[in-house]
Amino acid sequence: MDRDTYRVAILGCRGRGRAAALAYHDHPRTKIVGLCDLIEERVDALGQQIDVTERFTNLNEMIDQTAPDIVAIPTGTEFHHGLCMAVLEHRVHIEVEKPMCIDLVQADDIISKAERQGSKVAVHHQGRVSPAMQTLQHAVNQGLIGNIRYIYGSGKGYYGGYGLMNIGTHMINNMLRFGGSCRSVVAQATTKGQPITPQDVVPSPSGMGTIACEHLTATLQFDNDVTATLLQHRFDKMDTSAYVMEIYGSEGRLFWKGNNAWWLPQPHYFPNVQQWETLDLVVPNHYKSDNQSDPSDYCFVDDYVRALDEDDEHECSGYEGRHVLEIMMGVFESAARGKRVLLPQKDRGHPLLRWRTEFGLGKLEPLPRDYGNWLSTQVD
């Protein structure tokens, strides 16, 4: 499928459907065809800012009368399901903002109707081909850290739980581009300084499924003996300077935070004796410094118009978000367990309501989808 302009429409126009819009809008070779939301008022806003007129309050009309090659769909996680599968009858490519869905069984039904519809599906970790990361991958192939041995990478100190689902799905995607597939994962998961028991089970805030603990630490197993550390561990204040990322190899280091990468020519790091470089990060050409949208999501939109030229999966194709949500369901399940968990997992439910089951747990009470809210019932 090789055009020379992808049409593209957006279900969904609060604060990731106008991110998306504007990269989609920015990019040379896509044009945005039509704009949709449940409310009005949203889509005309939108619409105003990048200038366009086919605006609905439906999604079938909006396809049916737009035609798109791409829909996106930034809307709230426990949507994703339905509304995937509502837009992939159209046989159209999809777009979902991440984590791809609440759990295995979602993800599977999605990626089964792509492949009998003959659309592609990518998630929204725009995080792993920006050009910060895009930075990494050139120094990892130019051979400046050697073979990678390990990978560290912590949140912003969310709740543990849904900062594995909010935070660590970008995080663990970005892993899976230096480290390969995850083949295990071993967990440990605290609340209120104890291991969790199947009583601190609760509904995620801003609805991202069932999650537990406080404090999070897992370790993963990728392909050719890389393995990684992820931290979830809930701060007082959140402190997005702690999201961060390092890559350990045989012949140095790499250090990624948001915008910017760097490289330590060492594999060990000796105060005043070498220091960390800064590498010029990778943008693509064509995109110009007075565009609207931030550089990594124009680098997810140009990665699907690759894709799409190629037919070729997007370096986050819906493969790839549903890996990252089987390491975070196998997360759950280890710290649960209290054992190594080998992926891919069996049973594709969720592994915490599992867990609950077994100890004759009933249906969990609904909970303030709002964090702030949410995070009041749990911390004292």
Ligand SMILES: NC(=O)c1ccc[n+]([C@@H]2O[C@H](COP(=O)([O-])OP(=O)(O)OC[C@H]3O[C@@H](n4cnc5c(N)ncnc54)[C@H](O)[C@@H]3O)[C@@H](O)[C@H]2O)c1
Contents of the next structure:
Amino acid sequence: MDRDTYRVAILGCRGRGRAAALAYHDHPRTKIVGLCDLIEERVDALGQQIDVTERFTNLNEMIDQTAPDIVAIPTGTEFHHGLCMAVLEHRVHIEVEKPMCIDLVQADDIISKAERQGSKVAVHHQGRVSPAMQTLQHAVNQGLIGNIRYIYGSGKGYYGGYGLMNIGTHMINNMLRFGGSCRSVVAQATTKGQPITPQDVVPSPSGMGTIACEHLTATLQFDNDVTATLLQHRFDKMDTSAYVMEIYGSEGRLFWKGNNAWWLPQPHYFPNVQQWETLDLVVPNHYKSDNQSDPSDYCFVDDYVRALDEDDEHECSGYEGRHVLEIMMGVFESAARGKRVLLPQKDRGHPLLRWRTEFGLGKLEPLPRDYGNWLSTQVD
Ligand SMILES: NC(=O)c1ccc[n+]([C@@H]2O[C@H](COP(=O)([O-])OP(=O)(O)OC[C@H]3O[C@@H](n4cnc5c(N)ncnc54)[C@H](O)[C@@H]3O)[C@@H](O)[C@H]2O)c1
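Having seen the form predicted alone, I'd like the form predicted in complex with the named molecule now, please.
Now the full complex is given, and it begins with the chain already shown.
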């Protein structure tokens, strides 16, 4: 499929819908042909901002009338599976916000349907293709740090299990770019200072399925002796400055934070002996200074254009999104059972729900969707 311009429809016109729309609007090879939201005022607000008049409140009408190549699905996570399945009926390519969905049964379902329909799936983990991450990749390719040995990544201080689903999904996907496939995981998980029990399993805020653990530390095992540590610890106060990744190589290190990338030309850091060097960012030359979109979202769109041109998978494909979920479900399983979990797992059901069932515990009671309200039910 190689077109001058790919036609794009946006399903969901709130925060992330606006971010996606701006990126597809700015990119010279994509054109937004339709907008849809259940709430008409949201469609109108976004339509006015990017000057799109084809506005809908029904997804089937939008797709039938606008014939898009790609449909973006930036809605709440609990709706991802149902909406992906409905949109794939139309044999279009999709991109869905992260996390891809809430368990592996759903992820398998989406991938199988996409394969049957001849559609591509991308998961909006834009960090993995961001200018900073491409800069790190360039540094690795140039041999600046030798062979990768180890990767470290931390969250922002959300309640651990929720941090895993919400932020860990991005971090794990970043790690996959450098580590390749993950073969096994081992996790330590505590709530209120004690190892978790089946009673600590709860519904996630923001519709992200089922979670447990206030403080979560996981180790991931990749090929070629590469390992990674992933921290999702609840802080008393959220701290976005903790959201960093560091790659340790045999000859040096790389450090990522937000829109920045640094290089240490030594494998070990000693204060006052060496300094970290700032790396120049790799940004597409067609990203203009007056573009309104976030450069990472723009790069995500750019990689979809490349993938469709070359009949290739997006760097953040559905296969990668499902592997991220395998790792997250493996982390929960290891946290529950206190043992190494090999991937991919045969049992695709949610491991925390299986654990509760084995202990004779029934259905979970609903909790608030909003994170602040949810947290007040868990932490004194
Ligand atoms: N990639 C990132 O950096 C990032 C950042 C924040 C959130 N997210 C993810 O984005 C998603 C939520 O994004 P948001 O905060 O904009 O969501 P939101 O719930 O605020 O907005 C979703 C919009 O979709 C609409 N919608 C829902 N179902 C619909 C349907 N059937 N038809 C038409 N419209 C429908 C809703 O009315 C709403 O306006 C979550 O999955 C979250 O994890 C990603």
